Amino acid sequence: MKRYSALELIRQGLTGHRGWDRVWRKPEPKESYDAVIIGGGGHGLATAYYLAKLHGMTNIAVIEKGWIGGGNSGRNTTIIRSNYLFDESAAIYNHALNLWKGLGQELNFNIMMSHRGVLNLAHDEGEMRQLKRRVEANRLNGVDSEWLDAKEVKNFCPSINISGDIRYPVLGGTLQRSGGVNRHDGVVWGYARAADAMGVDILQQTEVTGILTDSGQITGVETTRGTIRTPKVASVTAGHTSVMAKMLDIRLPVESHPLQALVSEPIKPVLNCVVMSNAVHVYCSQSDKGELVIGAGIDAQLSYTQRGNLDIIEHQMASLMELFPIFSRLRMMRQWGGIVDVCPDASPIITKTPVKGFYVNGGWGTGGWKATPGSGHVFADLIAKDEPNRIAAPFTMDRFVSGALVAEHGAAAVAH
C-alpha cells in the first residue's frame, strides 16, 4: 500500500483526493462467475472474503445496487456482543466475537475495534432473574459474562444514575467485558480490499433485476449491466431478503421494519462503555468523535423506508434522560434509519433453498452487525460445500417446519 508524505497528504486534501490510489478495482462484469453474492454490505463482503481465502473460490462477484456499505452496514450503531441466551445463538455470536478480536490485524485495516464492555441493565426483580439466568447460560457456553449489583454498575459506568427514587431504578446488570463497538465503514472497506486483492470482483451501482433458473437450478442473474451466468447465487440483502426470494417464488417468514438511531453533538469523554436497558428501552455509547450514539427498538409498521417515526425518537430520548440526566441539555445532530428483516424467533436464516444453487443469509433482525464476520464465515462454508456446518445448522429454514426455533426475543434486548 502506497505511503504518502505529510506534504503529499496536504496536496491530496486540497485537490479533492483525485490522486489517491484505488483501494479496490472498479471492474467490468464478466460473462460468468463461479458464484455471485447479492449485497455489498458487511455480511456479503465477509462471505466473499472467506470464500476466496478459505475455499479458493476467487472467480466470484459481489453485486451491490448502490455503493458498498451504503445499506444497513452504514446505518447501525456498531455494537458488538455475544451474550445471547440459547446455545445456538451463543455459538454463532461468540464465533463472530472471536473473529472480531483479530479482524483488524487479519485485514491489515484499522476497524477501530474497542472492547469497552456492554452493560445490560435490570430494573425489577423479574428482569434480574432473567439476566442472572443468562449469565449462567453464557458461562456454560464459554461466553464471558458477569453480574454486577447497582453499586458495581455505578463503579463501572460512573455517569449512570442509580438513584432509588427514579421511575426505573437500576438494580444491577450484566457485563460482557469483551463487548464493545467498532467502525462500520472500516470493516466494509477492509473486507472489500482484502477480497479484491484475491480476485473478487466488486460491482457497485449494479442492481439485480432477476434470477435465472433452468429445471430448478440456478443459471445466472439479470442485472442493470447485463446478464451474468453462474451456478450459485447467494442473497445477503438485509432488509430486502424477502424481495430477492420472491424472484424465485420463495416465501420467507420475515418482516421488514425500519430501525432508527441518532447521534448527539460531540462532547468530552463521559460514557466509557455501552449501556443497554430493556425496561426503559434505550441503548447508548459514545463514539471516538465524542458523539452519543443512541437507539432503541424497531418501528412497528412494515416498511422499506430508511426514515422512521418521531415517536420512537421521543420515547428513546425520554428513556435516556431517565438513566443519564446529565445528557438533558445535549442537542441531537442527525438521525437515520436502516431496514431490518425480523424472523418470528428473532434469530437469523442461513440456508440453502429448494432452488439448487440459491442460498439465503438474512433475517438477522437487529443483531446483524455484531454477527458480521461469523455470518460471512459460516455462509461461505455453506455456499462452498452445499451443507451447513455445525454453527449454521440450527438456522436453516427447516426449523420453521420442525418447530426447533431459537427464540431470542429476550436476549436480543432492546432490539439491536
Ligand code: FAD
The other form holds:
Amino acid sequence: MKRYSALELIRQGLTGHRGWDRVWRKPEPKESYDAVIIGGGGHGLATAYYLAKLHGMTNIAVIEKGWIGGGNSGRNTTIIRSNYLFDESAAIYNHALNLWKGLGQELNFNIMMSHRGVLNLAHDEGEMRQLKRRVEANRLNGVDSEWLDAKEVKNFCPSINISGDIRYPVLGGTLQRSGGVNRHDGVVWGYARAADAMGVDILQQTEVTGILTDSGQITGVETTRGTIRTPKVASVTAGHTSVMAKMLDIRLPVESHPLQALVSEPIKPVLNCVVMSNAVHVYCSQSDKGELVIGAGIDAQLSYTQRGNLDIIEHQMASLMELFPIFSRLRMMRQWGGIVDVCPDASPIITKTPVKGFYVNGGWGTGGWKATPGSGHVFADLIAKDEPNRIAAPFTMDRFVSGALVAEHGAAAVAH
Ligand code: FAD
Ligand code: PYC
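In place of the form predicted on its own, the structure of the form predicted in complex with flavin-adenine dinucleotide is requested.
Zooming out: every chain and molecule, the one shown earlier first.
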C-alpha cells in the first residue's frame, strides 16, 4: 500500500483531493471469468476474498449494481454476537465471531471492532425462561453467555432504566461479552482492497439482468455492460435473493421486508454496550462519533423500497424512552431503511441449486452482518469444491423439503 508524505497530504487537501491513488481498481469487465459473484456487499466481497486467498481463484469478478457496501452492508447497525439457540447456528456465528477477532490485522484495515458486550433484555416471565434456556444452550456450544438479573443489568449498563413502573419492566437479560459492533464501511473496503490486490475485478455500477444456462449448466450472465461468460455464478444479493433465483425459475421461501434504523445527534459517551429488546422492538448502541444508533423491528409489509415509515419510528422512540428516559431530549438526525430477506426459520440459505454452477447465499434477514466473514469463508468453500462444508451443510435449500429447519426467530433478536 502506498504511503503518502505529510507534504503530499497537505497538497491533496489544498488541491481538491483529485490525485489520490485508487484503493481498488476500476477495471473493464473481461469477456470471461472462472466465477462471478453477484452482489458487492460484505458477504459478496468476503466470498471473493476467501476464494482468491484460500482457493487460488483469482480470475473472478464481483458485480455490483450500485456501489460496494451500498446495500444492507452500509445500512445495518453492525451488531455482532453468536448467542443463537441451535447448534447449527452457534457453529456458523461462532465461526464468524472468531474470524472477526483477527480481521482488522488480516486485512490491514481498521474495522473498529469493539467487543463491548451485547445485552438482550427480558420483560416478562416467558422471555426470562426462553433467554435462560438460551444461555444454557449457548454454553453447551462454547458461546460466552450469561444471565443477569435486573440489578446486574443496571450495573453493567448504568444508563438503562430498570424501574418497575414502566409498561415493560426490565426483569433481567443475557450478556454476551464478546459481542459488540464494528465499522461497516471499514469491513467492506478492507475486503475490497484485499480482494482487488489478489486480482479480483470489482465491477461497480454494473447490474446483472439475466443469468445464462445451457443444458442445466451456468454459462454466463447478462449485465448492463454486456455479456460475461463464466461456469459459476454466486448470488449474494440479500434483499434481492429471490429476484435473482427467479431468473432461473428457482423459487425460494424468502420474503423481502424493509428494516429501518436511525441515528441521533452525537453526544458524549453514555452507553457502554449494545442493548437489544425483542419485546419492545428497539435496540441501541453508541457509535465512536457519539451518535446513538437505534434500530427497530421489521416493517410487516413486503417491499423493495429502501426507506422506513413513521409508524415504526414512533413505536421505536416510545420504546427507547421507556428503556432510556435520559435520551428524551435527544434530536434524531438521519433515518434509512434496507431490504432484508427473511426465511421461514430465520436462518440463512447457503446452497447449491438444481442449476449446475449456480450458488445462493442469502436469507440472512435482519442478522447477517455478524456473519459476514464466516459466511464468505464457507460460501467460498462451497463454490470452490461444489460441496457444502460441515458448517454450511445445515443451511442448504434442501431443508425446506426435508423439514430440518433451524428455527431461530427467538434469537434473531429483531421482531419479525
Ligand atoms: P448487501 O450488503 O445488501 O449486498 C447485496 C448487494 O447486492 C447490494 O449491494 C445490491 O446492490 C447488490 N445487488 C442486488 N441485485 C443485484 C443485481 N441484479 N446486480 C448486481 N448487484 C445486485 N445484521 C446484523 O448481524 N447485525 C445488525 O445489527 C444488523 N442491523 C441491521 C439493520 C438494518 C437497518 C438492516 C437493513 C439490516 C441489518 N442487519 C444486521 C442485516 C445485515 O445488514 C444483512 O444481513 C447483511 O448486511 C447482508 O449482507 P450482504 O452482503 O449479503 O448484502
Ligand atoms: O442480529 O443482532 C442482530 C441484529 C441487531 C439489529 C439487527 N439485527
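Worth saying up front: this structure is predicted, and the values here are computed from it rather than measured. By rigid core we mean the largest C-alpha set that fits within 1.5 Å across both forms. Positions refer to the first chain, counted from 1.
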Is the shift of residue 13 between these two forms large enough to count as movement, that is, does its C-alpha move by 2 Å or more after the core is superposed? yes
